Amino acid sequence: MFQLENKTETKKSLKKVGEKVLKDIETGNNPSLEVPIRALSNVKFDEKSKMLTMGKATAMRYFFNVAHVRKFVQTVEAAAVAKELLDVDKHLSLREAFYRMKRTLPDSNINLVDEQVESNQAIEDLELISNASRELLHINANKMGSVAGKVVVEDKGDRVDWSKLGSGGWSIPSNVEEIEFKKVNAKFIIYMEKAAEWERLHEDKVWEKLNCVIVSSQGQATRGIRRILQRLHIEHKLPIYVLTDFDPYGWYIYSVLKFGSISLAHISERLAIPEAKFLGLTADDIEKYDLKKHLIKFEEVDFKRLDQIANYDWFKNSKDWQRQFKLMKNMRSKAELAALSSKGITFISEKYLPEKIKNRDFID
């Protein structure tokens, strides 16, 4: 978990990174950075906390090393961009940071970064080296989530009522640390992977009828979404129910929300929600609601993803999940939540969700 909490500490940390590199140069040493390893080999599942955690293994990255120099320079450039942002008190999106870093090195035809994945990785490495979150470095992800419910927050001095924002709801920002919850009137939260299902639930005012908060993303949840879910869960004791497709990738989204992810294991304590429950489509729902004709046949990549998930340490000893994995594999198929609309336009809102929640038909 990151230890730094404010702008002043972050600037000092970045200065130390620069001073260390400068000292190497002045003393004639090969400039280097010590970077914690972000890989499965350095990640473990903590049975006590029920979260993925990062180990202590690190790797040295040297300037005078052909295999290291590109990533070394990319990380130093990311630090320079972050320092500039902090100095002028401005923010950049990850995409803007990529273009800020993308330039051709003098007297060459080599770009510092060619793809955004490179700048993203450099920024994540900088987080670990500086011990400051990306948000403290003033670099934000795109807003990709919506929320509605009987909640009032204060954001940058503005009071926002999540129940009075029209058909689009409130767009969840990348950095939610400074958001203050002024009023929270809800019994639980339903998080869903697809905006289309959120729109269905919002139009049907599920958040009002079931007295809950509804949250969506587009695929994997952003850090801002995961953090605001965790804050509502911890600070206001709201249970989190995850609604996804009957699909290995939907189940992986649930896994990341609940236990954390390999690439962000270093901040699981600020993102993971071990008490989250799965509310989405199961093999039993396919049978119960007669959705077999809406099944989508597996491709080879689906079988591989399912096998990967089934062998995760955090799923290995779960009889309920292993049963679902086996049933899905036998079906050789997956299904989308949208298939429920075949039972009626508002079926998911008026029957499926109320029944599952009332009967506590969850998987832990």
Given for the second form:
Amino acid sequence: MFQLENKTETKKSLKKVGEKVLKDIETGNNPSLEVPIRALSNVKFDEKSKMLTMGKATAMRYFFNVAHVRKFVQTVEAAAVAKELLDVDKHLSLREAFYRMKRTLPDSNINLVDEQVESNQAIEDLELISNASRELLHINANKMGSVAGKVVVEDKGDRVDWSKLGSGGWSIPSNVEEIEFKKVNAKFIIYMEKAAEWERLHEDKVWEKLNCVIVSSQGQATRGIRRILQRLHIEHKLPIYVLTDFDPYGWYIYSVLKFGSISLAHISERLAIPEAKFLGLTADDIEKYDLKKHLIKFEEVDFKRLDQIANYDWFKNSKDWQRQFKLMKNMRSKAELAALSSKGITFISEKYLPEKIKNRDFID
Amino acid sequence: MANQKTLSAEEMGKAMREVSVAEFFEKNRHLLGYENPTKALVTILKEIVDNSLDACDEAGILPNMKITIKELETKVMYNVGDDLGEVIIQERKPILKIKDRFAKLEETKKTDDKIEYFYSAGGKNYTVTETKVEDEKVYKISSNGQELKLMKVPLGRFRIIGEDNGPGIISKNVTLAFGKLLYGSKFHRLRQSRGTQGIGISGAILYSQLTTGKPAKIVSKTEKEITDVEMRIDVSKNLAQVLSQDITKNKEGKTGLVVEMEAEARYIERGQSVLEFLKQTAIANPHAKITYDGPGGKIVFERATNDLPKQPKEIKPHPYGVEVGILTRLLLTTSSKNLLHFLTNDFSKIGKSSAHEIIKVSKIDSRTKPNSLKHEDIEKLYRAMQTVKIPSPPTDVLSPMGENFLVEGLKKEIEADNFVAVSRPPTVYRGNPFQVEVGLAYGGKLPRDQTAQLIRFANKVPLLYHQSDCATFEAASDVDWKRYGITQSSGSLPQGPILILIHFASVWVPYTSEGKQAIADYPEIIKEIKLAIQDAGRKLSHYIHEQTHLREGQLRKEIFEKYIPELAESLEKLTDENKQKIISELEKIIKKGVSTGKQDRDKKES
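Can I get the form predicted together with the partner chain as well, since the one above is the form predicted alone?
In what comes next, the whole complex appears, and the chain from above leads the way.
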């Protein structure tokens, strides 16, 4: 999927969506759109590529259907907004696109979109219908991640050295397709889910000492982060190590980076990094680094999420992971990365990371 | 304690004396339904109406009643300097009294929202302003532009007149029926009737007397004579005190009864009010014509049928239904010579063999005189009666409203779109035959966004108070209304444009208290009520589902119409096709009637 690479193709494709609906109307048929289903039921784990891929199931979305009409119009409107953006060659954030789509239906108090979730979904559906990724549609997500390390890139004509950007580092844009890697001296990448840990590592100059790139997001990694990680991995063969909290949600962040996500399974090949390795926190880390007294009791939802993840096809056959899941379940608790600081302010930078990387103490 | 005088049993004995029933009720008026002035007025009316309808039904006469409630006066007192000012409202017009002298009305000014009366008294000017606040009139006085302080609003005084075309009461019984509490024809027998205890009308007279001191007036016309009485109740003797009595021949031959009394009360027309009581009475008695002339104007509740309701039959008590107290009273008053006769003659469904078995179990001599039984023996007898197997009492003795009358009654007073009714077959609780009927009204002008209105009847008498203590309420809240397409949060009455009528008919209605406002929740009763509601709910659900379907279709169309210009606008931007053209084409599809959305139901949206 997403073979479309240039603007004219994208424009054509959007127009085709509109013309298809128009033809339905002219021939007196119920206007419809065929939308691939984005749900676990239509996602498969491809053993060969080690990625989540999207199945072939689609749903028809009709205008003259009370349950569909709203989504139908939202999707067409999303296409209209994207076409407008391409025409004037500007970008909008997802939030801005929401406001662009939001309007009140005449003689009513109904808004075409009430919350950003609705416009986001319409845009994701549009990507599938038009075969054009969000980036090609000129719609961007918010910038979320930071990066530092011995890499020099060129972005919109500016040269940016990731090792010379002060305490804040470089923030990863949502669209990284145009970025060129000019010089890559690092040997590997450490990705972490928490900005606090990134700041710790940055202050301790870990990227310099271990000769690596450090990348963070706040929670689930955005598409921009995932894409730039994938590009560094593919184009410069940098191994990727992942640091998350010791809890089911943290581990799922790793799962998304490595195998792809359910809702974006259609673009796994542009985002997933099947060779990514999990660095920690593992159940063994809890034992080895004596973090037991910092464990946080599981809630009902944590148990549920853990069971769900343990049953995903891509984890089912991994002995190492099943062992981790079991250990976590037995502990009935989770722990945060920040707990490592109980061992010393720079413990994570000077002991934990060097030791784990040296011993190649990963889970695949 | 030490310096307190001790009393001997003899001294204490002197203080003991018999308390008359009338005296008891004077002190416990709440038991009779007179705990507040609003309810008092409803109760007085209820007693008058119940008696009239019972008398007409028993005599086989189509009831024609006239009820008059006249507001006599209301006083409002104000502080005027050191003296009192009084606004007395008579015949709906204010009269001003300052320092016990009537002020002179100089001028009246009427505008849309108020009436101003200008008075002069003792060289000063006063203004009385009449405004309306939520249906109630409010009077304020001011002097030279300064508003005076309100002291208190005493109650209004009302004259209540009830007139019927019933058979009347013979002269010698008039003062007994109206002047003695616990006197009446209904307490000593088991027959479905509105009144039961013989307290009602004399209780009303007692209340009238206590609040106004005025005697009651009764005119009774039987076929032969006319009795015209003015009387009070002698509270200590529980007897009528006749002030004047006049008996003449009835030359015209028209029969009927007129009861007139005055009482202090408060008059409202919403909620638990006189008007609501009469409206519900009219629903339950479509064969009655009731003309009501009240402070708010005249209303006629027309007759919806000329058919008389089925006559209820009198039955003897069933052994499973009696309690020790009733059994004791029956034993004392029976005309049977011995226990065996007593059992076979005075009860329903006790034959010779059952009677012998009861006697055997109780180990009492069958030849014992009924009135000579000691208390222990009575208890033994009572227990024996409960253990021996006896067939159920006859159930064809009741007078239900009937499904047709129920629907007619509802139609006449409730503006709704659909009416259904169910009469369950009669059955038995604790030896008493009973029957449940349910009527439902749906749609129309019934409020859509409120909890359903429940109207309850016991032997065709509306029950206005203590709804949440009532078996009908419990049962109606317990039914799963969602099945019939009606919204409900579990465990409460349903929501929406629905009115629920429940009628409980029995030879003996198990009220939770003397106020007779709630039915006790025997499991057999709850079960029957629920079954009746479910039957009715099923009948109604066809209609509701049809309506929902129609409404959904309409709603669908409206939704699409709203989204059409939006789709057209988006498509115009996307394809440069003219917006108006797209709109008109989409509207064509709607007119043609697209199968709106049933297709691909099985293909779920993501």
